[in-house]
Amino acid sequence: MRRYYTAYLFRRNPLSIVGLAIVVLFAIVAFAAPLLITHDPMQPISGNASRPPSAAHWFGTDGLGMDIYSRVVWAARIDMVVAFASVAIAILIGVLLGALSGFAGGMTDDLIMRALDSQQAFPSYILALAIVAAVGQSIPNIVFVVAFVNYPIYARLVRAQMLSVKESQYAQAARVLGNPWWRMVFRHLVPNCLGPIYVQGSLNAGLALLLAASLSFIGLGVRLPTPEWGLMVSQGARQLVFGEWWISVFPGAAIFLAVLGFNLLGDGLADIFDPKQR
């Protein structure tokens, strides 16, 4: 019964369902982009560099002659990956210090909230740009300056939620029960904690998603010619006052969309979980 009320709280919000099968679009293309490529994305065609969008090229060529729609397609497999594992790691540590946290009180809550507060006082994208020229460029290493970023959030959701639940009335059975302190967290109260964390992640892995690009479109990140969608839009940024505007627009494009799906599905993620509607 919950499972289709579900089903009707998602559907009353049209809008989140067009999130929901772009963000799967996305996912599809990036697991099956060996088999949508035309063409070798990180091999120039010689002679072809800087060719407007053809039969040959669908979204035209770069400034080096490799094709962008093979090279959009490809970079969908990295982009996504550093938006989904970035959020699922900032998850993981988030949640485990925000339920430390929350539920221990005392100087171990005003030690974690500290720490937190310390690094929250930098803008995030000074300090992954920081982090970034410390630890080198990488795909694994951008995975985890997003990551870094961003795992604050969820500590502070779910400090907040947990300070709740704590002195629920189910909690307090659990404790009488003689359950260890920690079944009681991960078992009873972390799972009631995690709603606003749906909600949250699906709207950060845009953002996860905006900070590479950012990363890469300013030299940060993804070097050439392993193809990533902020890189492509700087290579083609320079290009667009002599009209080569299909260098930028594609990938370009494609960032806009992908940030839009998460964004969207996250609107409805949001009323699923919210406790009005129930």
Contents of the next structure:
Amino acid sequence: MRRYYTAYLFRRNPLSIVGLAIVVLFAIVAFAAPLLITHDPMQPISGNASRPPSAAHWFGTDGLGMDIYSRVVWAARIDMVVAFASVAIAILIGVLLGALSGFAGGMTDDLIMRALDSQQAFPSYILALAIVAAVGQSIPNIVFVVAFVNYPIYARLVRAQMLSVKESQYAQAARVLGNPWWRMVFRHLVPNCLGPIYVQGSLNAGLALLLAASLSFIGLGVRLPTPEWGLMVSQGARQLVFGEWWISVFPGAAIFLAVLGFNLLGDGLADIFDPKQR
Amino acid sequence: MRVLRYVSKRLLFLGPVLFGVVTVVFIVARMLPGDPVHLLAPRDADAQTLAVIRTELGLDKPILAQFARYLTDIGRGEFGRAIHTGNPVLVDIANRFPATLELTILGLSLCILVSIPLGVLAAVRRNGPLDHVSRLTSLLGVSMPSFWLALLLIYTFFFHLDLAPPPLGRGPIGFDPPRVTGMYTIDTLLAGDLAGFATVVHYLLLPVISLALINMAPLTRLTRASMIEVLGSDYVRYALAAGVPRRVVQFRLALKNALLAPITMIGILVGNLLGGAVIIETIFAWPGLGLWAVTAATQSDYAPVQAFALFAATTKVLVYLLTDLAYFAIDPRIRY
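For the form predicted together with the partner chain instead of the form predicted on its own, what are the coordinates?
Let us now look at the entire complex, which starts with that chain.
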């Protein structure tokens, strides 16, 4: 019953199907990257720099002579993993802190909420920039920084849910039965706080991808020769002025499409999980 | 009286948030895997220099003493020195802020001037061609990486159409209008230099359009949604039923209420404007605060990054406060 209903809603919002298809496509590209590439994505081919798209190099080559098609494909592994991993970590931290904050109340709640306030006082991109500049740029660091900048949204969502859920009758029943607080919170209450998290997760994955790519673009993310879309766009930025458009355009289009996919999917999920927005 | 009490209450809350902001910056700066001295010292400094810097900065003291010292430094306006320019941080900020201010004010103004009418018209002619176009572009706009959009604009309008200058800052090399405000549009006009003014506008064109475009999608979307909601409300239907002309209802009665939500959104956009400016300034070699912070960040020159983050957060907090106050002034239904 519930499944048919979901399918019906997906049909009502056909764009969310397009979003799902795009995300799945990028996931497949990431998994199948070794089969899809035509050249070594990190190996410059000498005497072959800045060539326009051709039969041999479908998306052309960059300033170092690396095949852009293969790099765009390979970068899906890095960008999609950064997006998924950072959202997963953000959800983990956010759910833990939010649940704790909402369940404990009092001083703990105040302390956590004021910490979130202070953190969210920063424009997220600038906070990310400042942290990366401090901890140093590596892929794991980028993942953690993007997660760190995004977790307050989840913490607030879960806290709000927790405040109402903890007053429910089944919560009282669980308490009366003698469950320790941690089992109550994580076994019985948290699972009922997760609804809005899924929607936010999908919308946030696109933002996370954009944030990570923007960090790489200004030179504070992934380093050469690792293929990453934001970095690849920045590689071509100077050559674009001389008309060599392909170096920046293809990886930029990949970011655009992937983010579009996450956003469309998120809109569709919002329709399903949040009837108020319909 | 009520207003005064509200304002003072909000100002009182400002203190703890700003304290939190400073604490976050302090913690981030101490999160370094290595020694903060290495970030503040030149890369090739020897052990003796490092030790001198360490005592100078009080880094040999316990962490709370360091924090207290950090607070007093900030209170005294001491933010350290930017290694890559050699100037005290505050001097650099004063020099470079006008460039950023000019860019962001114009970018945001353009954004508002286009988004709000577009959102309103799309709502008034719902499901018309303009509505479809605005919805499609908003959808694509939120997914578009800002740096990619700016590059596509440069490629089209500089390389192909030759309508815009190269992305090389605020003017041709050596162009330097007599400084009064530091904002070139105003300074050239004050000097009566119309040719100079034209040059300034020419160089502002693409950065301003880029900044406006990246902020347009959310504002258009929200304006449209807000206007649609108001147009469907009972008082609008009543006014129509009572025979008030449609135009008057739409643009006099409905519009006023429909603009409340977009005001909040504009506040949010202004609060985050410096984040967008970082990217646009990097692409257009715009000598503002964003480019300054990025250059510092990529060269492990941490004092400017700290100061910039503090500056951005303080701006955002103050702008949010002003937005709330504006709301209070505009909407008589709000009682605190």
